[in-house]
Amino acid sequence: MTNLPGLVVTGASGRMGQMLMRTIQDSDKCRLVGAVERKGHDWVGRDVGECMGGAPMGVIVSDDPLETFAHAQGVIDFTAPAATVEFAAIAAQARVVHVIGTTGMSADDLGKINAAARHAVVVRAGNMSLGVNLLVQLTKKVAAALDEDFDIEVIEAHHNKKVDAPSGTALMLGEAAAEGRGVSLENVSDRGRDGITGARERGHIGFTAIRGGDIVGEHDVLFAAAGERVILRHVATDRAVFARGALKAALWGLGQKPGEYDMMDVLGL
């Protein structure tokens, strides 16, 4: 087992870290060689396995990510934005194949992961599930397909703990409609309409985000006419479709000559 590929988690006590972590436990293609928190976290310096209430898995969690990324062959990355940005310039240093699920970055944070994938591997995907990324192939195909008769609606839930709307995923479906249908989603994009808003404008795409207990994942993609609507539709029930396209991506990149990637290039999609 210890020629296999090495994997790192970062944010290790997250939702994610821990269902990033039992998945890479129980793969055959990879094994989990370290884990990440904040300097200060009651996780620090224990066995990852006796902080999830089970039993040990021999990787203490630490605070130092580029004594960790050192030994590693790949990182996982569902943190924050500022976090993230601080693991792609570690992870350029270490030459590890960085894979970035986190949402909500800046342009400047985006900026920031393109410099560092000048020097490793970067995969970033607003979501690394295998159906959303088809949904989004789909999205751009429907959009190219029907005119502005039609109105596009994105609308997408997630659970009461998520920080940024829209979800990242959301805006992956906004861009692929705007793609398809030849412009920029800058331009063209609604977000959070309140009060007297007046009518809808012409070609625009709509945002709406819901937010309430523990939903996963829920995105909709709507195209409404006079007299008729097409819904594309993706559901998530079960965070491990995140955490399996993210390890599918961290072992595809280890092929991988430096750049920024995405699950696209991943799925060959």
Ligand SMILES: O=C(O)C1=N[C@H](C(=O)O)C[C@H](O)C1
The other form holds:
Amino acid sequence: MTNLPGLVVTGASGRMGQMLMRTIQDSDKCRLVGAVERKGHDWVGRDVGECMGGAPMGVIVSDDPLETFAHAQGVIDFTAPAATVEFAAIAAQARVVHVIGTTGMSADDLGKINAAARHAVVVRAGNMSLGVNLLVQLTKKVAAALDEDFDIEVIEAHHNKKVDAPSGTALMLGEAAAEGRGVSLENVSDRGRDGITGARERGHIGFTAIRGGDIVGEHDVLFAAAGERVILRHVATDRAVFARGALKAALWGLGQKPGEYDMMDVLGL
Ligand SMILES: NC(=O)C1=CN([C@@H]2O[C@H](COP(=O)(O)OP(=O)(O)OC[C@H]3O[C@@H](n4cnc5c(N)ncnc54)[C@H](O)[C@@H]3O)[C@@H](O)[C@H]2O)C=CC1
Ligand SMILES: O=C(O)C1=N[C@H](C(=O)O)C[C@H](O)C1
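Given the form predicted on its own, corresponding form predicted in complex with the ligand:
Below, the chain from earlier opens the complete complex, with every other chain and molecule after it.
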């Protein structure tokens, strides 16, 4: 057992943190060697199993990422942009694989993560599920096949605690649609319509975000033309799909050279 790769989960008390720790616990390919939460969090100093309301897991929640990462081969990080940028620098220093699921990052944040990836393996994706990564490829193909008579709209729905919009997945899908069309998303992105917006511009890619209840994550890519519509859809009903993808990414990353990778690399899509 002790020869299995050791993984740390950051944001341990979060929706994804807890799902990740349970998934690692159930895996026979890796083991949980650390759990990190922010300073002042009431889980710090306590056993993670007990914090989650179960039996002790022999892992004490820490607020010291530097010390925790030093005992691991990989870190799985679904937290918040500022925390992820800090963890990227520490993971690079410790030369451990850093799997990043955090969304809502700025261009500046992404630049810092890219710099960290010079020293360690980083696998980053706005969605770690197999289904969404397949949908990204399908979106690129459909966008390449249909001309601008088809208006492209990305519609996403998430739970009422989500803090960023559009979702990381919606942006991946928008990028894929733009790439399929041979344009830059930056130049055609249409976000936040409100009021007298004027008619829709031909060639634009629109984004709509729905927030409510406990929706895990739903994404539609709509191609709407006169007389017909094509709709590509992914519905996640269980966060386990993201956790399984993240574990796969961490284990895959152990065999790679330093650099920034995504789930397409991991899944070979
Ligand atoms: N790429 C993917 O497949 C997926 C990505 N996500 C993304 O993962 C992120 C987290 O999502 P949730 O788990 O729903 O959020 P959450 O709010 O439930 O959990 C975030 C956790 O990070 C912790 N945290 C914040 N700053 C920290 C710091 N400096 N040090 C240690 N811990 C810190 C918080 O205390 C919290 O426990 C979001 O950006 C979300 O969009 C979520 C699901 C799937
Ligand atoms: O915050 C979430 O919950 C999710 N975030 C990711 C995103 O922003 O796309 C992935 C998934 O949809 C759930």
